[in-house]
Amino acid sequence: MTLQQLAQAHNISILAPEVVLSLTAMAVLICGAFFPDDAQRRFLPWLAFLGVLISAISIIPLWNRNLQPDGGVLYFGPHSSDHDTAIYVVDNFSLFFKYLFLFTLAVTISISNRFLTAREGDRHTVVGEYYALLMLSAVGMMMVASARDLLVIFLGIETLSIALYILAGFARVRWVSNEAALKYFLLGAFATGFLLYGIALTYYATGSTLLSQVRVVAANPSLAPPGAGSFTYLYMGLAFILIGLGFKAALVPFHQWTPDVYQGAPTPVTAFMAVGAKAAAFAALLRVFPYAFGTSDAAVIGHKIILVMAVLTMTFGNIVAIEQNSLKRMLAYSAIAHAGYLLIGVLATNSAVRSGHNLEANYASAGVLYYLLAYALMNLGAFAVLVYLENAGATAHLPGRDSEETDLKMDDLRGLARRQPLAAAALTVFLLSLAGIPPTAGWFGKFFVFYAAMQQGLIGLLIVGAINTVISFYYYSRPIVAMYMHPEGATPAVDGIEVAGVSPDGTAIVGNTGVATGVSAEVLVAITVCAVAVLAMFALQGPALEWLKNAALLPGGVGR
């Protein structure tokens, strides 16, 4: 290899948003070492934003690179003039999940001051160490979307949950967030030893852990490598995969960990956890299964097993969020539903690159895509409502409630439409946009991977997405029936509040009953965006979904 191709082979321009993150997370660790609380509090939030802005600038230039002849080099590892043993690569479709990932780490900390001052001396030290792990559990994500080396997902994955782990547990004096924490860390131990015992299979079967050999071993098994194992162990690899990936993106049975892990975590990790794990596995997901198996024997076994995990995980999910009280373990059992969708999606794709329809795999790979933008969009949206409510006071007077970290209940949330009116408004578009109703965003992206499932055939699964789509209305309609529905209680779960000014360190100071409690003014930002990027999916929808397919995976090649 020449110094020329040494140099394309390991182009570290490609790197920039990650090494712009990490720098990032490593000047704000070391900035929270040395500086006074108040000013750890006032601009550390700044110099995290910093880090976010300039690595989303930085991914511009790189954007249909990979569409271009003359685009330049855009993979990293050893040189082949083909990309077929990169082990990394910037295409459209890492590039997409990037910005969906910085957009959510940018919502996630805007709405974690208050909860990191919410009481002295118990995080007012560990506030770098909470940024810190945000934007590195967000380089971790980054490095699944953009790898083609399931070596290289092993690492990405492990990058983003170590820090998950420790972020689940930061309410410290809460005994739920260190039980959510432990059993989070236990059970993603367990499922990481499934995914690595998968990708030992694969290679012994295939002998190699690029994506690209592994395809093209998995198509024609003469190729194998002399000494690689029978293809009883690839199919094996290939479910153990599934199981490690499933777990990351709650897929029943595999999601045991999520209702506990969601309402144990502080709400603003909670929120950064259910949009940023979920699209790093389905990144994965869709690199993996139809593009390196997808042609492959072992896809028609991982097509069936999937296609019961669809169903399962549908059906589970929404049956058992109907007699939830807390809105956290809602939702918690929403994300696992929303996930059942999102694999109908997968299957269309995975049944589109069996049939060699390249265009309809690429509309069903960008459905998914859509639909994972406007999960993002109104999950972030629904839990910064919470992180408002219980800013707000809403539980902190409350008989039995001992902090505004305690879950909401439904009953909560009792007559808030005639008090706080905005925030009412903004958890319906929320609600009805996660129930699939028109014109939301949520709407939307259902549409897409439900027209992509009966392009290719499968319309016992679409059946099974629209019946959940229905059940989902009853339990999406509770909070919106009790906020505009039932009269308040004895005590107001949420007392009127208005805003009255902000203070110099950023704070919305809100009346609450004539007592101060302080709002940040950036999680009212955050809630405007989202509900606004929500209900413009309407007008938008044509225009993101063209944009969207020069993101979406295609079979036989990287991005397109």
Given for the second form:
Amino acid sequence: MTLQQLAQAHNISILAPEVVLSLTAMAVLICGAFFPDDAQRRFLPWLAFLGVLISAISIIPLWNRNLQPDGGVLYFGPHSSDHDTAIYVVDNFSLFFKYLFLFTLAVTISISNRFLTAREGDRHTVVGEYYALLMLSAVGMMMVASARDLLVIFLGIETLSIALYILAGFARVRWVSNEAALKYFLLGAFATGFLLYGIALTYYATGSTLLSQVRVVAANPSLAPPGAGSFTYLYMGLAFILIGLGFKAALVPFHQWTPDVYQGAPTPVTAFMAVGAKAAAFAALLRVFPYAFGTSDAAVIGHKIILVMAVLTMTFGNIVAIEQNSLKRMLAYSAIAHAGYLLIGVLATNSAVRSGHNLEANYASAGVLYYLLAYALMNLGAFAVLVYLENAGATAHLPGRDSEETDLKMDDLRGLARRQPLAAAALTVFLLSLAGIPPTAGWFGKFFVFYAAMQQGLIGLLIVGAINTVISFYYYSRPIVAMYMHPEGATPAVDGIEVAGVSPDGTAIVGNTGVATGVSAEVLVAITVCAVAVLAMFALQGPALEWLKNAALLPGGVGR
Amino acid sequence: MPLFLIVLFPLLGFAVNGLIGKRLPKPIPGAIACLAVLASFVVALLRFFDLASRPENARAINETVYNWMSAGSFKVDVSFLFDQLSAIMILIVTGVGFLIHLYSVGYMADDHNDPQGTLYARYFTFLNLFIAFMSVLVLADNYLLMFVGWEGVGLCSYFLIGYWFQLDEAAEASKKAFIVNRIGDFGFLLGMMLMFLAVGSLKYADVFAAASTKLGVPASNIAGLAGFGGVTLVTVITLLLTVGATGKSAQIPLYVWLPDAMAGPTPVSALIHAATMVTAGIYMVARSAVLFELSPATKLLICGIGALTALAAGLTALAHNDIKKVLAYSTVSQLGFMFMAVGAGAYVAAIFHVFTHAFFKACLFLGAGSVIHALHGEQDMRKMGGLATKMKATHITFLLAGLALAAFPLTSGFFSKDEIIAQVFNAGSQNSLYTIFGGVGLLTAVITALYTGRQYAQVFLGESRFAHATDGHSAPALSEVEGAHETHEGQVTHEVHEAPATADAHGAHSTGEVHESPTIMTLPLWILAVGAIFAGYLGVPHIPGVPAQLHGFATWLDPLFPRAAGAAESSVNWVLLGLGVLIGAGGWIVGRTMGINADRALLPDSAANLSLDKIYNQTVVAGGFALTSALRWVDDNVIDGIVRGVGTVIMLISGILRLTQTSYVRNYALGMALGAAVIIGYFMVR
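I've shown you the form predicted alone. Could you give me the structure of the form predicted together with its partner chain?
And the full complex, kicking off with our chain again.
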């Protein structure tokens, strides 16, 4: 079969977003090898950004593509008239996630520049590789979102993970970064084993890795092909898959890598990882759990397991976050807690699917998507503010600090509202949203998952969620109090972080410690966009939810 | 032209000025803001003409922009209602708003408190945002959206009162305004919740349609309100709404924030604290007329609050010497009149007074601003005088607007105030208390004429008492064009008297010469002054022989409101009309005579000391403090004890759980393995 035939037979055009992004990654990599340092730093981010933009534009005509008779699907092997046998599907569900990943990528690119040029890029030029890895990781996430086959999910997760292992250690001169990378890699490899083993067991029990087939057989054991293993293997398969995905989504008890890696990795990478990888894991979880397994007996047990995990994840994340002094670490635990809230939505979806309330399932699943979108915006924003402060040299020349150490402490924020009113206001918006206080996206996010839980009678879960929300107010308000109510502390922090510290062309002004002080306009733009979006999602909740209902999965496990 | 454009234009102005305004040179942010409001005004005007061309029963246009939120049975749309009432209100908001924006461009051109002009764009940013929120407030077709506008204008008011935040007075005043308004908003919110509980919707149309059936029931039908016994639900709701209205419209007991709010720039006082925002409470009651008509008790209370506020604030105005403070108390007093009107069921008269008041009070404030501008920040009327010849435009416009405020015969204020007093007396047929309130209204009208005439005479007539700087500065030829005053250091010092550092200290000029304000400031004055005189001719009483066009205002609004029982239509109370002429003209003349060269207020300082503020401080605030300290004891010892206990336990748990983060990979892997074992084990044994 020639390439041309393949393209025709398999509808290659639906892969446009992934293809564009991959090609851009290659181009960036090649340019990185040939252009001088200065040119790279100036124009590679723009090239990467252009790729993201084109990729996003190429999604527009694909919206609702799955509704057309030729379908937005790809098959393994010959073309079939049965959409259910497709391994790759471009439904609105996946397109929503692709938008989410591309937005995450765009924000990450715009906040990465100074970290690459001023701080870490002191010895070798690695700019090209950095952007290429980011984009390839995003391609992996996109694959996960579109996968209708356990093996494709696995491929996607590995693609995104391997790129992230490298990115976590990208600040090569800092040992914490190296440590983060190694930890992430070792534990990630461990988790990958679980996932792959789970897939194998599921295949043994059902004779297929296609989610549609798994669904059919799981619901009705008599349809299992001859020679398939007993149903015990299906249960074990689901258990192993949940463990593997649980690691990627940082659910308790598979969360322990999260704080160390989030703290150690360069902050832009942390942002990318916290949002992108988690969203990808939830995309996979939504397709696999409520829909592929949802109607089987295995899901009854799975439901209980996830319920316990949700309670543990919320409670653990919130309680430990209280004690944190490092902002990045606090956000890491907060990210763990938010995975717990998201699980509430997943469980509500599962209950609705099982009881056949398709409308409610659609609503719950749309609620999860809304939450994910809010989660992405507020976390990207919060991390962008951290990057902004780090760039400004907020932690440089503080007594008792390693000059390389960029980790922001709670005390560093003291009196920030006076020095940096814009950054302080934006961070406040993000923290309020994370805490779930109106008028922000985070409030509606929590509202939707809680409401869905209430509809499904998951009252206990609802109460745990509510108590946890109250606990979280404590640590989300701490930075706000420090910024607005405390005078500058004994540590005379941060004179460098004045907007005046930028030279006219936007490049950093290098202070006498050799640490760059100043801000970059693109970080400010990213922060502003996120903050406005967080508020706009509140003001435009109705239309947003309508749009997301179109993206939510339908009973068959495929979106529109 | 869709209605949302009216909101969108100022919102765009807000966005542009807020994002890049700081980088634009000085007049540009002002110009952007003016254009945005002008665009809104044009849209509003076009829509008004369109509405007027429709038959009377088709004058309620609903435009849904989008569904804001939906959750189960709770559904709220961002949707606008354009009917006779919102049309009038939006014309006031955008029309007067535009004039004040224009005036501000001149007024803020050189700001003594902000010589570098770093705050300039901020001013127009929030002024635009205010117009946007105010438009949402009056155009909303449901209570929640109205509440969004309600909170939004409160927020903008907070920012603009505290515009010169480096001045303690301004910072304190903005805080006070914000906090006092929270109390009112709480009432509004509770009222809204009850409404939703009983009706299941917050849309005006739904609530009003269900009012008599679902809200006329005893409040004890709702769980948790059993203590209210037989009081009808609608009474509880309207009382709560009234709390909200007293906050926003500065009525007793929540009026205290308004006089302090004068710490903001004068155009802000004119726009927000005289012409538009403070009338939101009256608008809200008028909008909810269907509900209030079902509760005579609430109406009586509102009328009483209005009468009391009008009288007390009027008396306080007599005792003040600060040009802006007098106007502020006068505003509180006039709002009291409007409250009396809605309390008596005379909604049309109330809105008519909102309408005329917007012209003459905005004009008075802007005129006062012009005077303050010319006298380099002087606000004490005892140090003014004789400005009539030096500031011709300001003088004449102030005179015209002052006459209107004093209800001088044949000015706009005369017609609107007379209508209110007549209606309150009419309502006396339902409850004799209304007759007393009407009497209070008459008395207050006398007081109003007195202090207004005195203010006019003290500022503009007699001899000049303004102390010139006499340190031999050669006065450069002053151009009226803004920006002509280049030196900021040659600031005038008032040697003779210790001028308090007023918030409105404005315009550092190198000379003490009094000069007229630039055209961009006097033009709005003229337009408003013309309105102050002629706006009244839309609401002339039904005197036989007067053409119908001259009471077009009532004809326009009447179909919207339920007619109060026993309200005698089309009859003219000749006695009251005559009294009105006597009061307006007489009071003015007496006040004017007393004001010339006066070096003290009409009431002694001790009266000012006995003023509402003091009473308020000694009762409400002191009581509040006592309650607070009692509650604080409980809070410190009981609630905090529990909270701290819980907190300590959680912290302890947190510290223990933290130990699981050993940062050793082998331990993490072990944790994962154990977790996996538990999960798989559970799957196996089930």
